[in-house]
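Single chain ahead, written as structure tokens, the form predicted on its own.
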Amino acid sequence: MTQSLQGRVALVTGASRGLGYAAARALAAQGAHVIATARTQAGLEELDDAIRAEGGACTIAPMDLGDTQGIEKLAEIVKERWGRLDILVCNAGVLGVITPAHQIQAKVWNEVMGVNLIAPARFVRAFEGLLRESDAGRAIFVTSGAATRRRAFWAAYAASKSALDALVQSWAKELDDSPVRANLLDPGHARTKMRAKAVPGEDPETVPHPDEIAPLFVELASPSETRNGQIVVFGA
């Protein structure tokens, strides 16, 4: 069977569990060499084992996105080893707290905006040049319907995802004259630890498993993908 991403190099953040784990496995199954990052080394090692058991290739890079130089150092390593990046998946995210806006502490704002917005912005800065070295660079950012629904008590998370949408869609317009395409993926309700924290009383069996959503990452990572600056919603 032909693998649609054979020989391509993909970087996935938040790859130790949930959507990132499923996306990394799906990309590797289609022939991509996956560079997997997350804070949890044990989860990355489990992913590495799973990918290799399925005949794929993986390089793990444990990293805290709050590290002031980590993203930039990773870009240097990717440039030295591969000379390009074909696929960037910015999936890592944090929920913060579900609470009235006036009760959100500065440390929560700093964490939520730092992981959900500033880190993706740093990836854009560090990896745009490497994506442009690809014949068809593809960047995928995980967003949320919370960005537009903006429900009560979700101020921090909603603000971070709304800002992420603005960042990616503005950047995408700058890429119009290049072979690079940047899109946002809204997975909807997914069976993840973040979802369980946000909606603790929900039966997880009633929402899609990350493995069901993973093929959409593959689709957006394809060299034949032409969409740019779009919010692509799973199941829509």
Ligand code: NAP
Second form
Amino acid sequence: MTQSLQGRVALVTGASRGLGYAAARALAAQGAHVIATARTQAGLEELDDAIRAEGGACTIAPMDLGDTQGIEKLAEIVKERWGRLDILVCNAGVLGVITPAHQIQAKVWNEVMGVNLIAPARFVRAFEGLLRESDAGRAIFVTSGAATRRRAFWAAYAASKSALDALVQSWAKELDDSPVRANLLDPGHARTKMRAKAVPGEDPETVPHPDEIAPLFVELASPSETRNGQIVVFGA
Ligand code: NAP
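Would you mind generating the form predicted together with this ligand now that we have the form predicted on its own?
All chains and molecules follow, beginning with the one already shown.
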């Protein structure tokens, strides 16, 4: 069977569970060598086992995105080993606390903005050069409908995802004359730990499994993808 991403090198953040885990598996199933990162080593090892069992290749890189030098260090390792990056998936995210805006504590703001906005910005800074070394660098950032839908009690998460949209869409304009493409992926609702925390009373079976959404990551990672600076919504 032909694999659409044979020989490509892909880095996926938040790969220990949920959407990132499913995206990493789907990219590996199409032949990409996946560099998988998150804090939870056990989740990354489970992913590694799953990818290898399916005949794919994976390198795990446990890391806290709040670590000040981890992202730059990872870029140095990728540069040394592969000299380029074909696919960057900035998927890791945190919800924070669903609460009135005036009650959001500074530490919650710092974590939500740190993981959802500052970390992707640092990936842009550290990896743009490596994406430009690829013949068709593809960057995918996971956003949310909350970025544009204004809902009470969601201020921190919504602000972080709105700012992420602005970051990626501005950066994409800088990439117009390059082979690199950067897009945002809005998964809609996905059956994950984050969704269960956001909507605790919901029957998980009513929400799509991450494996149903994973093919959209593969599509946006493809060298033939031409969209740039778009918000691509699952199921739209
Ligand atoms: P999830 O199951 O909670 O997974 C979040 C991932 O992010 C985990 O792998 C987690 O790994 C990683 N992560 C969180 N904080 C981190 C940190 N400080 N350092 C490194 N990794 C960190 O959530 P999910 O639903 O799959 O979310 C994935 C993305 O989809 C997020 O950007 C989210 O905002 C977005 N999204 C989800 C939905 C939905 O319905 N689920 C809807 C719209 C958008 P560790 O805990 O192991 O570090």
